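The chain below stands alone, shown as structure tokens; this is the form predicted alone.
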Amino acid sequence: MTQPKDFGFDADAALLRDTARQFLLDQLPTEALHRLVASDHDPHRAPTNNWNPALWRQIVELGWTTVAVPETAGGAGLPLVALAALAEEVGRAALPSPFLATAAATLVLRQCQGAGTRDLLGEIAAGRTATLAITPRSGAWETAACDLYLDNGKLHGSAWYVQDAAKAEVLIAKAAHRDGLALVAVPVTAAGVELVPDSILDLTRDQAHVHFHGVAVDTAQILAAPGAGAATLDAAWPGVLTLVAADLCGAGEWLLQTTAEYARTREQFGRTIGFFQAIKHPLVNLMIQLDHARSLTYNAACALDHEPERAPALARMAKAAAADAGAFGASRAIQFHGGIGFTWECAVHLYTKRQKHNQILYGDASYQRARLAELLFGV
């Protein structure tokens, strides 16, 4: 099977993207975002979870949560390039919401065969929020790494670096079992679940580590039976990486456009600073890097639907390129904004911190290229 023209990005996907962009411009302009997440500049503040649940309800009404859910489970069942486009717009707005976490959980659920999977996908389409609880304390992103154990119907142990945990209603947890890895759905309100907020750099998200103190799990909560969890996660992982890459591209585009606009208006030595090659050339380089990363991201998203055997390699290429572009764009944006670029009042710091979080999340560029080398060359 080969990919369709333009990665399958059709009129429906374009309309969804454009509508989402205008909606976020109207509902969450940069000034409103700064007031929402950066009202407290105290570096010793407690971990926060600043978001707008009313805005999230509007997003649900617009059908964003249905995009990746199959039609058989009550969703729209759109191509994954449409989901990537939404993730890019979420990144462009630095939207504080459970959208990315829930979308990643949705992609994992699409690969599950458990009895309760279809019902849970339907609930997500209707607005229930979810997140992945699959990473050990060591931060290892490999599938086999696990600090959570399922024994005699109960969960013991912990999951770390859980994204937007304070906004989630259900955890998709990876647990070791004597028969192999399993995936289970656990409500955050279940007895024995303890969420401990983490202090993180990114002000537009929250993160936590979760302890499971003998949490009871019945058969309806098992999404992937022991022994099937690893293959399920591996099948979903390219989509998860592609979502993060799309968010990186969106936030990177905001940094590029905002910095270019500043360069067109800020004057120094009798000219706008955009006149000088030391400014214009790096901005052009950033534009090229972002276009490269975006192309790889949509290529990976399209492969998930049309060439799944190529998706693991393409997704790692996309995440690596997007992480590099994100780091470069954030550093240039701060530098080219001069003295104000380092201040709390300048929104550039919000996007820089989001990019740094995305850059590391699920493995940075060096990590992705190392895994890519294993895939392609067996080294």
Contents of the next structure:
Amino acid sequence: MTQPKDFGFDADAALLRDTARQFLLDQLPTEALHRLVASDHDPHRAPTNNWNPALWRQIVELGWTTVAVPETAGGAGLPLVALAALAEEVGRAALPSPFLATAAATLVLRQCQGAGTRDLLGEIAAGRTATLAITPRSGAWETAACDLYLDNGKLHGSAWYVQDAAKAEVLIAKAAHRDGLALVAVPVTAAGVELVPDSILDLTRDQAHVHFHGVAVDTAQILAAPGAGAATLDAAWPGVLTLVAADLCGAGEWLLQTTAEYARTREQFGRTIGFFQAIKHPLVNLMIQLDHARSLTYNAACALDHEPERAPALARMAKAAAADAGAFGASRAIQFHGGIGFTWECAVHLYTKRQKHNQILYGDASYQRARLAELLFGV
Amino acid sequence: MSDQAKQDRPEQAEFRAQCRAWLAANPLPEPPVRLPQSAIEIMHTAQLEYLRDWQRQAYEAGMVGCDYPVASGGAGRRDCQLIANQEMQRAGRPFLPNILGLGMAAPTIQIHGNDFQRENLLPRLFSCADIWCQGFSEPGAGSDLANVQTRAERYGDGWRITGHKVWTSLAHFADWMILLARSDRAHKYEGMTYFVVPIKANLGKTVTVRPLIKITGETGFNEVFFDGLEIPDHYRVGEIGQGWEVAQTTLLHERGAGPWVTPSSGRGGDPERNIADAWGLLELARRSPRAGRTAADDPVLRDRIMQLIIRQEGSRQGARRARVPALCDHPQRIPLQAKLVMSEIRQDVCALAMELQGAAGTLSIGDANAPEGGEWALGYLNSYGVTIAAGTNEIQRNILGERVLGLAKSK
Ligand SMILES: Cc1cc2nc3c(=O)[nH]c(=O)nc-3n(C[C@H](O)[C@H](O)[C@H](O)COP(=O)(O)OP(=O)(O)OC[C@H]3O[C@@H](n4cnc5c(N)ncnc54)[C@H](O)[C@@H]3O)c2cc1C
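In place of the form predicted alone, the structure of the form predicted in complex with its partner chain is requested.
Every chain and every other molecule in the complex is listed next, the one we just looked at coming first.
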């Protein structure tokens, strides 16, 4: 299979993206974001989960949650490059929301065969929120690593680093069974589910670890049968990495533009600081890095629809490039804002912290390159 | 015997032994609260009082300001401060809190001040009876420090200060400030005069201190407003209109390049743990799972850790070489690199630490599962304080290019 020249980015996708950008500019300007997530600056504050559920309901009405749900399950079934473009806007706004977690869950569900899958996808399209509960305590990102066990119809154990867990209604949990890995849908309200919020650097999301104390699972909740879980997750994984890469690109562009604007206006030595090449050149280097990352992200997203056999490698490229560009931009934005950039009041730190989180999430750049090398060398 | 001790002169060796004996005989009680990573992040009086008490003890034991003349509150020793610093570090002691006083105000007053200032202000500075802050930066005068607009006007025999300083570390606790002010608006560089000004005594009157919050959520720096503060002329440091030259002495010391060695001891947080130190990455990597093994098994990460250890040792050996003039081509070449290089190594070390931690790198200070209590991530954020403060690293590169390599001035 080959990719379409335009990445599959059609007029519907463009309209969706443009509408999303304007909507977020109107509904969550930077000052509103700051008020929403940064009202408590105490570094020892209890874990927070600051978001705007009313805004999320509007987002559901705008149809963002239908994008990746196939038409057969009641969704819009748009090309995945449209989902990547949306994720980029979400990153540009540093939107605290269940969007990314739910989109990642959607991508996993698309690969599932279990009887309940179609209904759950339909519910997600209609606004039900979900997240992946697939990481063990060690933080290992590999599919096989698992601290949750499915035994005699009950879940025991834990899942860690669960993204936006406190905003999710359903957990898509990976569980080890004697016949192999399974994927299971578990409502967060199910008896025996205990959510413990983490204190994290990123103020624009929440994270938790989840203990499962003998949570009962019936067959309708089995999304991927024991033994089928690993292949299912692996098939979805390029999409999940692409989403995070897109968020990094969007937030990275915000940091680039915000810093460029500061460099066009802040004066020292009787000139705007952008005059100095110590500022100008790194900003241009950042622009180049971000452009590579963004192009690679669209490439990976397009591959998900058109050449899935290449998607694993292309998604690793995208996440690696975006993680590096994201971290570099996060760093230069603070530095080039000088003293102001080191203050809580200046919104730059909100984006910097989101970038550091996404840089790490599902593996940083050198982790991605190591996996890419395994794919390209064949070992 | 340590490498350091082998080369001591007899009186230095004797002093080192004294320091060691005193430190061994006088252990510090455990801090009552978590200590911040450095003095400019002290937020609470409980932190300050513990550290202040430590500095007072260290002063009374002769380890703070010992190279300064007796008349200035010192011990009149020669080349002994470095030894005291080495021994305090070796003993794992926390940092000295009066960092802006010790590192900047003291050498400036010693070199440019008058007898009144040296005799009355320095002993209390060394003992930490008085906390000092530095009032240089203003909203419009950061990198372009010579653009300060805070006014110093003649008023009878003295001066009246009006203006707005910003990013003033420790001002919330400060008794005194070193102040760069404009005494003549007609001249940029020749129009500045340097003062010492009492802050705490005038709070609520002609001085207002407003805390600013850092990206870490910590406080520690402030805005300071002067609304006609009146001070006598003997609070002036150096000649009228010579403020810029006097300030150069302050800045040289701030960047670790001045002739007076700044009294300093350990680091913050938990001294047992090598937070923000490249060597600390070895242990962290051994403990961090990575692709089915540990980060210490990953050749790429091993290489990156080795790069940082080499850079850090390069910089440490550089500090050593800078004290051997015969091995240096230019007296300022290494000293002027000190803050630039150290701050960037620290930033890169903390950034790599967060990568090594993998998923756990998302956790912040106070999370029960964060490696080393989240101090690495906090150190990463705080590292920007250092790459920006004391003249940004961009400005440091300009200075090195211009003063050492003779490149054209960029402004
Ligand atoms: C944690 C912290 C503590 C501080 N404590 C104190 C204190 O106690 N007392 C005090 O007086 N000040 C203090 N400062 C202030 C510090 O010295 C200034 O922030 C610094 O000099 C930069 O000034 P600015 O913030 O105005 O940034 P700007 O000067 O506006 O700089 C913005 C950006 O432009 C770049 N830039 C500016 N000019 C040039 C040029 N010619 N060439 C290349 N790049 C350039 C800078 O490098 C920076 O990246 C502190 C700052 C911090 C962050």
